[in-house]
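Okay, so here's just one chain, in structure tokens, the form predicted on its own.
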Amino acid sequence: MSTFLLLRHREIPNLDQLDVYRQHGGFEAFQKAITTLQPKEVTDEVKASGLRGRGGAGFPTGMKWSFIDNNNWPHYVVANADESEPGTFKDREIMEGNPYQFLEGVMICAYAVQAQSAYIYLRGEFWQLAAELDKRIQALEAAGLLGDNILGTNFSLRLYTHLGAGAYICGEETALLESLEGKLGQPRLRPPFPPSYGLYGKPTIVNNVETLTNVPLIVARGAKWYKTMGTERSPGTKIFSLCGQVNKPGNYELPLGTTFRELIFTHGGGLKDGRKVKAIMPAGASSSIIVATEEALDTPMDYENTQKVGSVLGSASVIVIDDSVSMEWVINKTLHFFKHESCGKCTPCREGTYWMMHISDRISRGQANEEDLETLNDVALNIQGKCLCALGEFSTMAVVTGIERFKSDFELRLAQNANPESPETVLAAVD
């Protein structure tokens, strides 16, 4: 059996030709979907998978497949292909490696829900990319795959790409459709929720690129050797991002449930200079900051037992961060990031990334003390639950973990502040 799943072209020389995908069983899933299996019979081959979604919820792909709303016509299916979140650069290898496996489930999904048009969401720098999967469109047209009566069905479909504007917070699925009718890119109100009340107000499934890829595959053979993968909540493979202080940043495909030791030290080849590990940010910038403690090493990377450990697998952008790195600094980043992104239609989110990010700004430049800090605490806890999407709730979670997980950080950044002239801030600046 191939290693991979959804980076098969790292096996398979050119599986971006069309020639060569369909050499290598490409495009039989959808035959068969189209000409043998009834549009639920679809979806429910991939609830019974267990597939979850990987662009950061892990809800149940199947499942959000089946609330599409059958008394409003059109039906729509959207690709976010928008990836933007630090540290997260999966989605991109699947489009430019293996593109014609992710247009497939594409066109399974819009199959399945009986949409006739389905829309690829891609963030704004990815012209380049745009630009291929147009081609690669164009290619599938030629061959009689897509368009009107596909294979002499019923079944119809159009494939269209979109570029966005450069914005992080198109990723979230209703601020995606926004921008995808042409408005500004701001998160709504929900319920509804989008497969009731989606694109141009019909009924809409959004899927991420990894999630879409993997369902030519469960179509193929089946939701029960799918299921052999991974854990029983959390089935298959995902593909992990690991960057940060690693001798070899880069995407893994591993099955759900691999540690984070293995991934760090046996696919990512441990730390550079022999250092030790910190904290990881298992979901990007996103994330809950976890103390890497021996326990936390050996906790299976999957959405249930991350939790355990204090924070969420999310997109599985692992980020890992050495002692030789304060995490006042780390917060600060991330803080800088929020603050740039936020869309600005909600008032905690909008004015709080701006406050936490100049009282973090107040400390890293010595001019804070414990008052602040704890202000910095208060903006954040105040910010949670009050959003409309979670992207305010995102730039919290790492100040609230850094600041509760690694204070000592914090605390010896205060004490240089208040004693510019002391050992330690010497030594700090030495190294």
The other form holds:
Amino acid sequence: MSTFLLLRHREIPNLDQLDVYRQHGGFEAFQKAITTLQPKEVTDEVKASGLRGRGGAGFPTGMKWSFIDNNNWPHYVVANADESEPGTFKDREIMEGNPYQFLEGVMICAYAVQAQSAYIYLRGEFWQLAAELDKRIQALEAAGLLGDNILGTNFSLRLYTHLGAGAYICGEETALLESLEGKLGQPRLRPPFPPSYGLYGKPTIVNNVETLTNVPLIVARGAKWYKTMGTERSPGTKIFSLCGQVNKPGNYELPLGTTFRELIFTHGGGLKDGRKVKAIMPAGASSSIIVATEEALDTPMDYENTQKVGSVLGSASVIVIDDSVSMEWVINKTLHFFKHESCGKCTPCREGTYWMMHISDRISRGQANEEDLETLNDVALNIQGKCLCALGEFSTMAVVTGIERFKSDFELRLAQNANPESPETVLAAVD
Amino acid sequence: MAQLISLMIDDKPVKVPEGTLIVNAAKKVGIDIPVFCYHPKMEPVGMCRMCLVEIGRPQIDRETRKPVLDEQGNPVIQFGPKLETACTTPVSEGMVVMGMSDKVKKGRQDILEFLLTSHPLDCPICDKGGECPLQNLTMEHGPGVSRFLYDEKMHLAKHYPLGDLILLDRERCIQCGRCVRFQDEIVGEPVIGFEQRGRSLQIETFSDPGFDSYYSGNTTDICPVGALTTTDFRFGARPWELKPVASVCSQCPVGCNITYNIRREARAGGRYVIKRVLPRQHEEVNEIWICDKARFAGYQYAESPERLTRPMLRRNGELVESSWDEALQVVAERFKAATGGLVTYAGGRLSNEDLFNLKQLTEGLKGQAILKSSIGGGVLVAQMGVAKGTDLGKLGAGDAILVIASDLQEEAPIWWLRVKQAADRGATLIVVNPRQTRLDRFATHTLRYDYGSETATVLAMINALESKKTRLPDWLAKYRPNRFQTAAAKAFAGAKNGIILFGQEGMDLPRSQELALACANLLFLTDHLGSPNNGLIGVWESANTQGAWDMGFRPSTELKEMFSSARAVYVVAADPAGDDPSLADALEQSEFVVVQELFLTSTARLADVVLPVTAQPEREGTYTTGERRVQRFFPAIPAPGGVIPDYEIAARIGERSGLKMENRAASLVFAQLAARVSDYEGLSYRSLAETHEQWPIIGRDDLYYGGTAYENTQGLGVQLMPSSQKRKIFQVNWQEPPVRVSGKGLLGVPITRLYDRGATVTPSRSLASRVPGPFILVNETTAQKLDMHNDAPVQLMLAGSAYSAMLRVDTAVPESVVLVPRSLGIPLSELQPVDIRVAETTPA
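Same protein, different state: after the form predicted on its own, show the form predicted in complex with its partner chain.
Then the entire complex follows, led off by the chain already shown.
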């Protein structure tokens, strides 16, 4: 068996060429689906595979497809290629190296929900990638794999790329749809969810790039085969975007359930200069920060077990933080990010991220005391459970867990503030 | 009828229709769930998070699908881990809502703490202070102190003009989006929106000129903070100093219910002045909205220093001030001497009481009562108008509205809004007009015709009807329908309810008379008569044109002859000499001219006697709307010394001429009127003052819910029944238009613009920049043919005279047509050949 399901281009040269991709079984799954399977059979197969959304929420993909409202037409498929979580860079590699497998996944999904138009929503910085994808879409049209009555069937499909304008929130599926419609990127009220009310108010499936890239293999080789990888409730492989203070950052495609230790030390080459892992953020800036105990390092990375160490797997952008870093600094960075990216639609997130960033800045500048730290924690807790979408909630994760689990980092900073002559304070002022 | 759902809110049992949102269910039983972004007239968005409550739902057994019961046999209620928004969650059976739990109280406090972080807290100088939802809800639910450091506050623009009329204070804004959603959802003109994001999210206008909408003022009513203010009221007064006085807008036939806010002011010598105009709720007329003309032009004329306050008599060729006694004596003597030769020419801004007395006086002296109107059909509207119980707000799927010969937004903005919303709810909207208007966007059927052919279009639609109630007369046969007319006619015929609004576009008296007849035929043949939400509505040029018809005034096409041959002309609330120079000449020839007016108009300048009158906000009376609803207005401010209401002047003249007339009070005149005018039988000031509960509940303590519009406590008025049940096909004599549009010449067409130079509009300070000078509209092709460009100064040649105007290019105008707005100084009153020349000088 090949090492890779998704990053196959690492083994097969020129897989981004249509003929090469087809030589290696490309578009057989699509052909099989549209010529031999009913749309529902495709959905059922994906459902049976246990594939879960790779964008972060881990929602069962086949289940989502089965929610499409068949009393309202047309249907749309939207590939979420916004890839905006800090520390995530997996979709980009898929789309650059193995684009046809991704596009085939989009096409199979479109067939499964009988959509005639599918959109690929890319973050604005991916403009070169979008241009490449456009060429590949043209190649597919030229090859008769896209267009009207594909391969002599009744199925017609067209793909379009669309660039965002630089907003983290547009990775949230309803904000993405708003943006795709040409409106301000702000999340919609849910319910209704996109499978009943999506793009232009029509039933829509929004799936992450990595999720869709799994689909051709599931259709080609079957759900049973797919379930042989990963864990029972989190089957398949996952691309872990490893970054932070490790020797070999990068994308690692591993079965779900691989431990943090294996990822960081076996694949990621461990840490520099004999540093120790202090903390792990497994879901980018949105993570609850995991204290890197021995037990935590041995935790399997899947949707269930990550929760046991007080975090979530999310998009699996694993940020490794070593013992030279103060968590006070880390949450200050995340707060600057969330304040900048809050869409401003709902009160707690708009006002709360702004407020938290200012308190955190004061802590960093040495202008804060114990009470400010308490306020920071309290503001974060007051945001929780009150926001319109998940962004506001995410903005508090690092803050609350950082203060709870690494209190000494903050206390040290406050103590330095109280004693401005200490060498650490001078150092802090330098960075 | 939707199924009723039972639930508990704060231990109170509630039964409401399926689909009701929790916040509204609570409001119905008197429980206040605080909101900022939610507004009962708009779709919920759940942005502000103020309405968070705890919601429990009966636990359902997965196998039996039945509620799980506890030991006592009560359903087990499961509460979610998070608070939920009451404004977005519909009720469900057995739901338990807790709006007073500690968790909820803490949630509200947290949200208010967030909202107040960067809020300026400049309540002591804020216009909204005293009627501010944020202020009120902070007092009730908010934290006493802020933990937010003042130095970290976001500083933003304090006086950002969104347009000429509305200013935005970006620091006060809490980003609830009510204003943005009002313009988008309710008006359909998204000229303002959000830009930027996060804490920098702010309101911006996207139109040029800024905030280009006739409905902009309403956003200041529903703004839950002092972010949006109007230029007329800004920093003008504190809300608690103001007294409300109920009134009805005098600017158009919709009859929007309004409230004048008044207070005593030093600049007025300690007398009461009007500080602002706010909507007064009337769900069947204007809901809680008014247009900007009502808000900004509705009263400012009354304060004009140009007001007449002394009667004037012509002595030795000069108008000189006189006493009332002397002036009335002169008028009475001359009128009496002119018995049989008196022409009373009255405008539709007069009240029913004025018109009734004027009619009594005129009849008593065997004169003629003439209405100033270029639109006919008022008698038909009285006979075949919409029946009692009509509410455009109730029309929706299955109903049809036909709007013909009307640029409705310019002629009656709130009708436009209500028709547009009926279309939003699924009503079939048929727009029949020679050019595109702002209503077309919402139309199901759009029919075009050449100017002058509106009546032929309706007759063709009649011919297209499938099942005919009665055999059509032969004269109809020549009007052949095209497929668009056929489709529209069928849609109208098939509708459950059908209303026709006919307007002022290109209309003169004879043409509109015929159009009204044709429309009445269509309503008769499609069975859309005699019941609520069915019938004919005239989009009249004045607030009480319908009342004037009902009081017996009739327009005339023979004005010139009438004036020049009259022994006495009595001009009330009209300015014929200003409207048309040829009428000035005719008046010069008449023996005796009396003008009863607010201002020294062109007609007043050539009068023999000028009598000054009270303005509408200074007196009481009634108007009858185009939907034939009789509504009262009340005195708000004291009249300047020396002026008298129109009905009283008429009565005093009558008495001095030997007639018995009522001059003591408007209510007594109305009592006489109700006894003599059969349609008004049984009405009294008391019955007009009756109210019933309206939904949504607004204007009480809960300003946060509906905005600052006033609750209606002074009367909803009474809608009249159509007077005639006689049903037949009227003979219609359609006249071909004078010039075929395809011909070589140019056809001048009178149209109506909302902001014109009418006597009560020009003095408005707020609208000054929006009221244009004389202009005409042509399309590009016509402009090219004329070798003229947009914004070129031109001279319009009309019946031998030249009028200066600016030429504007508008794509919607048909070729070879010149649109001439009324009341902007060019006296075009009918379809007429015109010519355009290059102007030697720019018009002033």
